[in-house]
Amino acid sequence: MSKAIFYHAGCPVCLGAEQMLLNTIDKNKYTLEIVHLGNDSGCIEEAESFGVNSVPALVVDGQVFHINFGAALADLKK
């Protein structure tokens, strides 16, 4: 089974496609662990070093997706 990775940050874009995702992914193939960055953002290092800049994003067995834009990175970084 592959790992997906989905970054978000609270934003109505990101929720937007955590719902999508959580409909469409099929959980047979991949286990789907969901990051909140904004309540979470102890886990901004590790996005990084996935390559992801902005959210809401999706990483795929270690594979960087970004799906549409809610907010840079940098922006979460306090």
The other form holds:
Number of protein chains: 2
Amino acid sequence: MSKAIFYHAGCPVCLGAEQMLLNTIDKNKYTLEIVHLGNDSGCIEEAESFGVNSVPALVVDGQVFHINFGAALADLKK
Amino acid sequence: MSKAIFYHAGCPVCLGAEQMLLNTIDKNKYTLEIVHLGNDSGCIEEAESFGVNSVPALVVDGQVFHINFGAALADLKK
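Since the one above is the form predicted on its own, can you give the form predicted in complex with another copy of the chain too?
All chains and molecules follow, beginning with the one already shown.
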């Protein structure tokens, strides 16, 4: 079982990506760990060590995928 | 079974994201359709209608997720 880590900061864009990952990730192959960097700032260094530059981001099999770079103002109005 | 569509244009950033999706998506719930917009430019309008602004992007359950906005020059040197 591999671990996928989703880093976010609680904004609507992050939560949308989180829901998508919860729906789509193959739970027979991956455990999804969700880290809120706003609340768990102790994890920021770990995230940086994986190459995370922004949230939301997914780290899987050692690779970083930044999803939807930041929040568009339009999304924050929803 | 839902359909997830991955739009890309063949660059290394796109291919890395494609491999990640092929590994992680729950194939019991989603079929993954992969569209190369460079080769299948007829699909660009469809992609736009989903809200795709850049590639690589994943459309799943009607939502668009842009993954790694564009290619960093550093990635193109790999």
